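Shown next as C-alpha cells: one chain only, the form predicted on its own.
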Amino acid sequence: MTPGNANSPDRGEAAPGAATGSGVASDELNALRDDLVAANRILVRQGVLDAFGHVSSRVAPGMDRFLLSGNLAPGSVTASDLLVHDLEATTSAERSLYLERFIHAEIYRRRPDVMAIVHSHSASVIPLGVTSTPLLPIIHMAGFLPTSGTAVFEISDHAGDASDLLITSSSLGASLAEALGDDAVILMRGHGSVAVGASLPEAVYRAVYTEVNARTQLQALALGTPRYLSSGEASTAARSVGGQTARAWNVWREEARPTTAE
C-alpha cells in the first residue's frame, strides 16, 4: 500500500468537474460520497449497523473501483473517510482499512450487476444462520429473498474450525461471493449477512428488510407455523414493492441528515 497525497481521490473531495484517479468526474464522485455517508447513517438508525459492519458502492457501472470507508464505526464515517479501493481490496491512502474489505472486492469482481454492498451483523438475522430454520420471505417487503431458503456461508469449510469467522483474504471473499451466486442476500454462520443491490438505495433497502423479515419470522415461529410467501408472490412483490426503494431511501436519507450541531 503506497501513501496517498493531498490531491488523491482517496483523500477528501476534489474540485467540482475535475478528473480523478477513479475514472469518474469529481462532482459525481463527491455526490456518491455524500450518498454513501447517508447510507452509513441510515443503516445505523435502522438498527442494521452498529459500531461494526460496512457499506460500499461501486464508483460507476462496469468499473473495477469501489468506495468504502477506512476502518471506522459506520456512524462516524464522513465523506473524507471514503476511500477508492480496487478489486484487490487495496487503496493508495495510508490508512487503517476494514479487515473484511475482501467481501466487497470479490463480490464486485464476480457480479457486474452489483453496484452496492452491505455487510452487517443485525441481531435478528443471526439465529437463522446458526440453526436448521432457513430465512424465508414472510413479508411482502422481502420478496427479494429466495423462497427455497437464503443460503448460509459456512466459513469452516474454507478456513477450518479455528478461524475468527471474518472474511480477511481474497480467497475467503471469493468463496463467499461464489456461495452468494446470483442471490440478493447471503447469511454468514455466527457472523451476520451480506446484501447486494443494483443501486445503493436498493442495497440499503434489502439490508433493512432482511433484518425486518428475520425479526418477523422469529416472532411468527414463536406463535405457530408461519405461512411464507409463495415463489409467485415473492417474485411479484420483488418487482412491485422493490420498485419503490427510492421512496424508502428518500425518507430515510432525510431522517439521517446531520443536524447543524453535528
Second form
4 protein chains.
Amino acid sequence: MTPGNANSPDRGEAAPGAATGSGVASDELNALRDDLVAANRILVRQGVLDAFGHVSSRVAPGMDRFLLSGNLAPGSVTASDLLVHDLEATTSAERSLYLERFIHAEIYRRRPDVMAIVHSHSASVIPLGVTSTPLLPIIHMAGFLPTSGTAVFEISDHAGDASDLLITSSSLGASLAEALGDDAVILMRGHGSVAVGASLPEAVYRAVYTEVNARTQLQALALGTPRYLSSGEASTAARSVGGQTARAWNVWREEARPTTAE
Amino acid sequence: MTPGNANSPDRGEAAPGAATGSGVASDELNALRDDLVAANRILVRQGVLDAFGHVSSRVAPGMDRFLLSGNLAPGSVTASDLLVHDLEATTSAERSLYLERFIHAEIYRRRPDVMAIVHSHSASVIPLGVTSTPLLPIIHMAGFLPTSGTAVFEISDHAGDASDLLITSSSLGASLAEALGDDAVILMRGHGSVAVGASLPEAVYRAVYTEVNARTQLQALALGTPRYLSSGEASTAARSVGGQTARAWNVWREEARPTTAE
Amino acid sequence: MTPGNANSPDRGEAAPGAATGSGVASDELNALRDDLVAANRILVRQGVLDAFGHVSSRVAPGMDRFLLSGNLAPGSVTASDLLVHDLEATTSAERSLYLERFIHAEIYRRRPDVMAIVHSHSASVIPLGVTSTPLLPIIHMAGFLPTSGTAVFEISDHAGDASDLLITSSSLGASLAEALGDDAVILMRGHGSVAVGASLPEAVYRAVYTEVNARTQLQALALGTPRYLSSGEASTAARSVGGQTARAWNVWREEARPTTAE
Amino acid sequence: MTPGNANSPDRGEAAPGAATGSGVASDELNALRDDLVAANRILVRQGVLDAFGHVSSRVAPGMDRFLLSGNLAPGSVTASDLLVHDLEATTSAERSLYLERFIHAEIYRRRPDVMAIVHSHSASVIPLGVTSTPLLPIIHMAGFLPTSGTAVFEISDHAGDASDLLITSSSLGASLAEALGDDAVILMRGHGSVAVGASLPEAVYRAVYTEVNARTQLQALALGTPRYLSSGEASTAARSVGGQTARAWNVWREEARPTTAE
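To complete the pair, please output the form predicted together with another copy of the chain; the form predicted on its own was given just before.
To see the whole picture, the full complex is given below, headed by that same chain.
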C-alpha cells in the first residue's frame, strides 16, 4: 500500500477529522481504507463483483460520511481512490464518481445501524429478482435473508417504464432504502442486489452468501419444493453463524492480498 | 510487445498509410494493434473466446480496411500476427487466414458505424439460438440486445442443409450482415454469435455481456416467466451503461496484461 | 512447514504419547499433521471446503483422540493449528475451537472403523438434502453412497424448530452419528454433509466424489429418470475404485503443495 | 523434460525399434512421448480429465503397440511414465498399470484408423448416458458425433448386474470396441466416455468438444426441442472443422507447458 497522499483534500494527516473531511483521526481512516481495498478485492475474487458494483463503509458510527471509491472497477481500487462522500453523495474530490453512489448515501441516512454496504450484480441472485419466485434462506449460512421472501425493488414504480434501471438520484436512493426497510438484503429487478451489515466483514459475508444461497436455491427448485429455513432457524442461525464472519473475513483477506508490492 | 517489424508489408514504419497498406499513420496503427492484442486476451480471460473465434477492428473511421489476426487461436495472437484485411477479406501477407474472415469484411461493408467485431462460440449464448426461445435483454448491462428478440441466422436458408455452418464466403458473409441489420448482436444457429460496436471496447463489452445476459436468462427461465427489460429501459440502459464501458475495458486490459515480457 | 513447537502442550517432541497428549509417537503425529494440512488444502482446491467446514483424523486406530484444527478457515490451517481433541471434543489448548467439533467426536466414538471425517457445505450436495429427491450413486466413482438413498439428518427432530442448524453439543453429535449408522456419507438438511473413511485419503476422496456425484445427478434428473448404480454395482465399484484413492490423493497432494516456503 | 532414461527397457536410445520394444526409431518415440505428456496436461487443464481417466497414442500407423502411462493421475504423468503396451495390454515394465488399459488395446485392435484414444469421466457427458436422452451434435465443432445418437455402452449386458463398471479385461474391452463400431465417441453408462482420433490432436479435440457439446445440449434441452446438426451438416462440419484442430492443439499445448523446469 502506498502511504496516504497528504496533498489530497480527502486523505490528509492533519488534525483529527479536519483535513480528512471525515471527522475521524487519520489513523483510523487509513485502517478503514485498507479494509475497504481488501473488501473490493475479496468481492472480486469471490465472484460477487466483476468490473462493476461497489462496496462502501461508513466512516464511523453515527457519522454522516462514508468511504467509497471514485468511478473505477472494483479490482482496480487502491487506498488513494477511496473518497469521503457525504449523504448528498458528493465529495470534495474532482473525480468522476459512481453513478449509483446514492444507494449508499440514502441507506446510511435511514439506517444508523448500517456500517457497510455492497451493491453487486452477482450471477445467481438476479434470476431470483425477475420472476415471481422469491429468494428465501435455504442454507444456515444465509439466515440473514427474510423468511417471508427477499424484497425486490421494482424501479419502474419509481422511475417509470423507460429508466436505465440505475439508482442515479437521491430520490431513487431514498425509495430503494425505504423498500429495504430493516432487512439485510434487497434485490433490484433486472439489475442486482444490495447487502448491508453492521460491519464491513458482515456486509461482505452477506453479499457472498446471498449469492451462494441463491445458487443453492436455483438447484433445489429444479428438484421439487425445497424446505427453507423456518423463521426461528433463520434468526438463530443469523446470530450464531454471524458470529463466525471473522473466520471468513480473515482467510478471504489473506487470499486477496496483492501478490506484488504496490 | 516487440516493436513493429519494418520488413513486413503490413507493419512498416514508413510514410503514413503507405508501407502499412492501411492508409493511416503507423503510430496509430501500432496503438490499434496493441489494443487488439489486448482484446484477444480479454475475451479469452472472460470465457468468450477459447481456441476459436476472433475479434477485429476497422483501421479508421470510413476506411475499407480492418485488422484481424492470421489463423491462430486468440490466446496466441501477438501484434505481429495482426494483418490488414480489405473488404474482399484478402491480405498481402502469405499466411493462413481465418476461414470466417468474411463475417468481418461484410459487416464492415454494410455498417459504416461499426468499428469492431467479435465472433465467438460463448457457452450460454448458443442454447438460445437452437430452440424457439429467443435471447432477450434481462439485465440492465445488456440493453443493447433487441427487445423483440435477438435474430438467429439460420445458415441452411443460405447454404443448404449440408453446410459446415461456417461463413466461408463473401456471399454468406453478406447474408449474415443483412440479417444483423442495424442490431448489435446476431446469433448463428448451432455455432455462436457476432457482436459489433462503435469502438473496440464497446464490441468487447457487448460480447461479454451477451454471454452474461444469456446465462442469467437461462437460469431465470427455469424459475418461471421472467420480466425482461422494456424497450424504453433497454434503449435508456444501452445509452447510460454504454457510457461506462471504459471502466470495464480498463480493468480487463490490466488483468489481461502478459505476465512476462514478450 | 515449520517444525513442531515444543512449547505447545499438543505438539511436543518428548516421550511417545506423553507430551503430545495423544498416546502416539511424535514422529507419527507429525506425519499425520502434514497429511491433515494437505487434506485441508486439497478440499479447498477441489471446491469442497471454502471458508467453512473442517476435516479431522483419528490419531491412531483404536484411540479416542483426533486431530482437528482450532477455529480457522481450512485454507489457513497449518500444522501448528492442529489440536488433539478427545471424545468430549475438548483440547488442552487455550484456543477458540470449531463450534461443530462434536460431529467428529461422536462419530469417532460410535465408529471404530472411521479414521477420518470431512464436514463440508459443498455446493451440489445441499440441494439433494432439501427436497424429497434423494442423493443416489450415479457414477462408478461414488459406489460408497447408499443405493437406498443417502440419509438426510433433519435437525429439527432433535433441536426443535428454531435451532441454528449446527451440531454444537455432544448430544446433537450423537444423534447425527446414530443417523449416519454404518454409511459413508450423511446429508444435513439446509447445511451440508459429512463423509467418513477408513483413512484420510478415503474420507477426502469420498467428500470430493459425493460432490461430483451430486452434480452429475442434478444434471441427469433434468433429462429424465436416470439409471443409478445397482446395489451390486455400487458395492463392487466401492471396493474396486476405492483401491484407487491413492492415485487421487497423490496428485491432489502435489497440486495443493504450498507454492512458497512457510 | 528430462531426457530419456536409457536404463529403462521401454525408453532406450539404441537401434530403431529394438531397445524401445516398439519397432520405431527412438527419436520418433521420444517426440511422441512429449506429445502424450502434453495431451495429459491439456486434458486436465480443459477439465476433461481429473485425477482419473487416461489418453494413449498408437506408436506408429499399422503397429500393434501403444503408449500409455503407468497407473498415475494424468496431471502427474511425465515422459518416463509412458510405457509401450501391446494389444494384450501388457508391458515389459514392472509397474502398476491402469485397470482399464483394455479399452485402448481392444480399440486399437479393431480400428486400424485410430491413432489415439481418450477415456474420460468429463462432467457434462455422463448425464447424457444415464437416461433415454441421447447425446447429439448441436454445435458445428462436434460434427464428429453420430447424428443418430451417440451409442451408450451398457456394461450390465456384458458383465452382469454387479460389476464395478470398469473395463478390466480384454473381453470387456472387445465388447466396448464392438459397440463403438466406426464412430468417434462412445458413452459408458454411469462411468464416462471414449473418444478416438486419427491423430493425438484429433482425439484430444474430440474429447474436449464432446464435453462442450454435451454442456450446450443440456442447456438447450431446458429451453425446448433443440435443432441439432443435420447429418449433412455434421459430416461437412466434421471435415471442415476437423481441419482446424491444429489451431486448438497448438494453443492448448502452449498453455499446458510446465511452468518450471522438470
